[in-house]
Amino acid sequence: MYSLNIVYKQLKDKIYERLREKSKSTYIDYFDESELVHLDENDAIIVTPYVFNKAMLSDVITEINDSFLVLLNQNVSCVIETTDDYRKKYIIDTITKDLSDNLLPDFSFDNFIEGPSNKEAKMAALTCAMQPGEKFFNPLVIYGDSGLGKTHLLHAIGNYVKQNNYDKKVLYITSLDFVKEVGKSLRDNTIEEYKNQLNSVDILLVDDIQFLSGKQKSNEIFFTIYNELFNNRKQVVLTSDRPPVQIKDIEERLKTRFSQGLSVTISSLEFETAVKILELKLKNHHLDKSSIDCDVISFIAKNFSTDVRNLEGALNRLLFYSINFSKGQKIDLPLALEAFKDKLQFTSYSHAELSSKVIIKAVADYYSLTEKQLVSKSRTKNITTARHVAMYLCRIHLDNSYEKIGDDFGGRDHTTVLSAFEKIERLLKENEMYRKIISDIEKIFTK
């Protein structure tokens, strides 16, 4: 833009000349706020906020043109926009090209195991992907806790619909991203083209719609796009970590529509679904049953399966562990147990003595901070991160729900405990040191 700027200082300059040498001085003051936003080998777009300036401007286009050749040496085509045109035409038109579906190909219907925990919202998640639009089905809403698979249907729904329906545009969001698109466009001005944008999708997918909780202005504007897209029978399908009724600071005319179409839970993982996962990720490393015995994926599946995510990490553990330690020989139970003989430790703690307070302190004598500072309201960045730490620690020691522990921790929200979760998983997958941090303090406690 910089340069932009630049040459456009140096071409007005010639233009001027030119028009004061063709006795059409007049002309000049109509350049007054307008922009060469646009210029490469062949094309050129200069814009002005007013309409009567570009057909001014426009007046003298080849006086522009002129002056673009003499000072680019090249031949150039100049057109003159309002600068509200200008959005209109060539902004908007990148922007809905270059909307992106979000999906990610690997999270399929054929690679998401069925069993009765998941099985009702499976069938839904397929159903509705087959025929998207359904009154029934309008809108999905699945719901249940962490780590069960809802993201990964959401998914599998878009990505069916692409395979099968190649005319029917589909768009994945999260509602943290829509709450900061919509921020984003308010202050930008570019609210009624992200409306447009997102009414002009056939199957639209929002991923987490409890971090809607709160935020009034994107509540009514997602209303308004929910009833537009609903009305031309177009399908929504929705993620929740509870019921949409129990979301709370939701509008009421919000979770009277999402209670319109049909609600889907998950629950937690039986043991044979479990053991089912685990034979699909083992295939997905390709390892064959034969490398590992059958006893160590009871062993997983019995100690690790609250959830998949949880699962998946307990393999990724073993599967790390017996290629460093027992240079890739079968898994047997005896180097399971010496995998996991850290986690063993404190999954046989016991509940009575473990609990949130005694986490609490471990980590406030972790990080120097009172045990009060960790709960307190304070946001300065050392103890919002010990905060997190602790949160993440009660979550996967007591297995806490995530209202349980926003009560242990100065009566916080749910949704904040669980960002704070999430935030400290992915550091955890990223970063050595947030791995060295958790181990070190799991050792306070556990001592």
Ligand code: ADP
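Show the other one: the form predicted on its own, since we just had the form predicted in complex with this ligand.
Only one chain is given; partner chains and other molecules are left out.
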């Protein structure tokens, strides 16, 4: 198999010799921006960006063909094309004909459970699907923790476009798959074909864009693809586990491009949304709601709603336990508590007088830490966050002074406690996840 770059470098040396022999040296400069993109036993294709350059190279096609014969000892008929014509004639039609969109048909807007935590993201995704390529929504970036429905919305966009815009070409891909394809294409010397493949789509859906972090060559390739799509009013939709500006080790010019459209977030599930999701999952299992007590649905929604996957996993565990141990009886709360006895290990505080020690123990249990870790000097992120939460709860439930709380937490200065309190107070206003954390811990030491 030929290495096109090496062959073309050697070929140009032969061509230049022949052009000088025939006093045609003025043609040499027009080879600078040309590229050999195809070569087999009989045919070759050289591309150049400009129509004028094509005309000049075509004028010395005899010298080019003669040089192929000298270099490869075989008759090769060469064609000169502009880059645009080459893409239209040889690449796009072939690629798009066989292009798989990778969409999962089960994900739609109809079966996406909407709630306060994801309403904005769903509205943005639906508007994007209805009006792909609109500048205000291009790119659309949906970010949030894993398991909250970002991938569902990507597929929903693609499926909606397929159903309502039959002339639009859609492609869903994860950023990890993109990185793998870039690596493979570079090794096989087919990177231009791969770029053309992505440039040919109308809706590009890229999941988990944060995994481009640290992949310099993939950053460069994606930048050129994004610009091509954006400049041609093609729609790009991205998901990430964090806002684009917070993705480390990714090119600043990419962050700028990602931020020029619309960014929306999905936060942790609220209780009501979790209940609706569980009811839909029961329906998908062909189970009537009457087969399970409402208290059980509430129990799962309260304790396993960190994300949709966790929620579905808890329901599956309960159904498995019911099938094997309940003898077909209705699923009630005692059965659920038995099914999850190893999952819920919080201590009961119902008879304990509320104190800083009780709150510290409750927070430590919630974060799977020891009380010693919580009052230690450790600055590990998860320990620091848990410590700040405990300080906040001591302040609002015990009304202890900042100095007293500082003493209870290893002799810390009152300004440290004040800073922790203000930080958690601010996060409670901004982040639904922290409101849920505080609520869950309060249930532990007040039940």
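We call the rigid core the largest set of C-alpha positions that still match within 1.5 Å between the two forms. Source: prediction; values computed, not measured. Numbering follows the first chain given and starts at 1.
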Taking the rigid core as reference, does residue 72 move its C-alpha 2 Å or further between these two forms?
yes
For residue 361, decide whether the Cα shift between these two forms is 2 Å or greater, given a superposition on the rigid core.
yes
Superposing on the rigid core, do we see a C-alpha displacement of 2 Å or more at residue 82 between these two forms?
yes
